[in-house]
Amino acid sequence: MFPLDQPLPTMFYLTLYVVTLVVHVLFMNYVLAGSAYVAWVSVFRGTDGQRPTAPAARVLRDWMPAALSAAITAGVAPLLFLQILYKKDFYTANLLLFHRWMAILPVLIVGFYLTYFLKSKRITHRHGLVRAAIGVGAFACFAFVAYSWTENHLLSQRSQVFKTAFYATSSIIYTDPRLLPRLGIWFFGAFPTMVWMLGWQLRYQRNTGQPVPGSEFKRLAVTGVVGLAMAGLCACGYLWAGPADEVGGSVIFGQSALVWTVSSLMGGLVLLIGLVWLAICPDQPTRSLALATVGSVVAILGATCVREVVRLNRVDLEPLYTQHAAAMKVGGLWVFLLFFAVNGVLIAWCFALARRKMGPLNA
């Protein structure tokens, strides 16, 4: 089973990868989703400048930036891992995207600042079009990052005689029909994770006294229903799109992966009845969100690892093997734990001091 199936520095390097990625996904989901729901919220609720913003879209803008902080932060520990793990593939498919590649950090500066416009108050008693076209143009953001780390996953794992081909194009933009599948995957799954994220805060800001109407849970747990069947219909999608090479059942079920498939699937069904359990009862959404949280972790955890899976079956790294030990040889674990330890009482102080300061209702 994944990752038995590797040695032992391989094995401990795809471990490491797995658990720091699942983490980056969660702030990402809420990353992309959100922004894609204030977007929606913003142009089509709030164009007029009357009615008041919906308590869940006035939180995601609050935290939208510590949200992606944390995205971001959470996201360089698997960045690492990848290079180390699949440095060739990896590091062809950033070349051959290079000018587009390079696009993604100053992409990212622009949409962290769109962020802490929605926020601020000047922007908040403007006209409803400058909070939309804000709004849109932070979800923009976020989703050219999205399409352009999925088009660098797609390309890295086609063989070495497609890369030449490719790179005698002189092209920039790499060209798959199974790219906006599974782009639909990644954007639509995230809006459950973003649901039960946010339903969390939510429930918070009522137990502390501000009002958060039942419907407003409602409204997020249909949200929720539609982005996972949505992404189910994408991942039909993207194996119907796959090309005659592409890695299909007999790796998603075989030894390796069928555990993982399977906990995917069920972590989703947990997932799905934890979300309709919300939407029948949205006055008592705790262990509705408690059972949405453990499904989805479970959904994203196997499906994670499935999907290195079937990357290890199209990509050699046998070659790679004595770099991984050697690179295991290396100290500085421990060093890096400890910093890992300071850093997060470093940031929950943080939100402790803000929280103190802002008062339990605006925390």
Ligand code: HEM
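Just so we're on the same page, rigid core means the largest C-alpha set that superposes within 1.5 Å between forms. Values in this document were obtained by computation on a predicted structure and should not be read as measured data. Positions refer to the first chain, counted from 1. First, how it differs from the form predicted in complex with this ligand.
- When two forms of a protein are overlaid on their rigid core, residues whose CA moves 2 Å or more are considered shifted, and residue 83 is not one of them between these two forms.
- Superposition on the rigid core between these two forms places the CA atom of residue 286 less than 2 Å from its counterpart.
- In the core-superposed comparison between these two forms, the C-alpha atom of residue 169 has shifted by at least 2 angstroms.
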Given for the second form:
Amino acid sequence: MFPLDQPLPTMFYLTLYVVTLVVHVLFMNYVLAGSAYVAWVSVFRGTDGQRPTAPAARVLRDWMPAALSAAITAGVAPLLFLQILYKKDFYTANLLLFHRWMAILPVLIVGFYLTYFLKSKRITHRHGLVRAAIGVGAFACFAFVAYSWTENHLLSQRSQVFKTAFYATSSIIYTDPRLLPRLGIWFFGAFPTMVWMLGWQLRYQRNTGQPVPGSEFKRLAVTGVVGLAMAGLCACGYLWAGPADEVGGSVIFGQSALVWTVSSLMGGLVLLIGLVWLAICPDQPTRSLALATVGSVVAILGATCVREVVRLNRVDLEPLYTQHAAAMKVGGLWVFLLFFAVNGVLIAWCFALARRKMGPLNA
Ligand code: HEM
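Provide the structure of the form predicted in complex with this ligand, given the form predicted on its own shown above.
Time for the whole complex; same chain goes first.
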């Protein structure tokens, strides 16, 4: 069973990679689905500046820059572990895609500033079209980044023969019939995660005496269920588009991935039950949110492991085992832990300062 079927050093890095990627996916989901939600609200409800914004959209707007920095920061760790694990298949390959790959940086910077614009008081009084353009612009930036990671991942899964021929053409744009359905899985699958995260924020607001109607929880729950259903449809489309190279669907039900595939499906089911429960009883959201949270994290963890087993079937790690063992002997853990603690305290301090100045969550 993955990752126990690998030697200790490789298992160590695979575990760190998967766990840190799950953290990235959680925040990334909040940003991707949350910015889509805000864009939708700014287009369809934003033309009338006098109308109060619904609590969900307001919280999303206020927290988007913080969530984006969390998503980006949490992306760094798996990026580093990937380079240790796959070496030339990830690191060197991406150097060859340099310009295409680096394009995500300016786009992310623009997206970052647009999220600050969206929450600024000056923008609230601007014409609805301006707010709509900013909302859609921010979402477009994050959708482009998601598209880029998906494109990159699919390319990295192709056979060595294909990749050698592709890089030899100096082309930097890779097209694949599985790209859109795969992106669809990520995009629609982001909604249920965003829903329970935002659900906890709204519950906190309600507990601190701010008005959050039950209908808001209900709307969120329905959004999550629709997202889950659409992600399921895209998954069917992805399987239908078929494997590009030699690896078939049998891998996900093979010995290495079976437990994770089942966990992912069961987690998805628990998530669905939690969301339906929230839609039925929106006035008591605590238990349904807790159920949805557990289901979602299990589903994401399972899917991330299956995703890695699929890659391991395409990339032969055996020649890299000795390098993984050598990497494990490199010191520095205590320095890392020291800076981890210092940064953790600094971040907590920033939140405490902002909170002291603003009162409870965007009051
Ligand atoms: C809002 C910005 C971002 C979005 C929407 C996003 C989205 C995604 C998506 C959709 C994937 C999965 C690709 C696939 O399996 O098809 C992914 C993977 C990943 N992302 Fe992000 N990402 C963002 C920012 C970042 C940043 C800034 C970093 C690094 C600093 C990062 C690091 C990673 C890593 C390491 C993976 C795994 C790649 C692999 O296993 O091949 N992400 N991201």
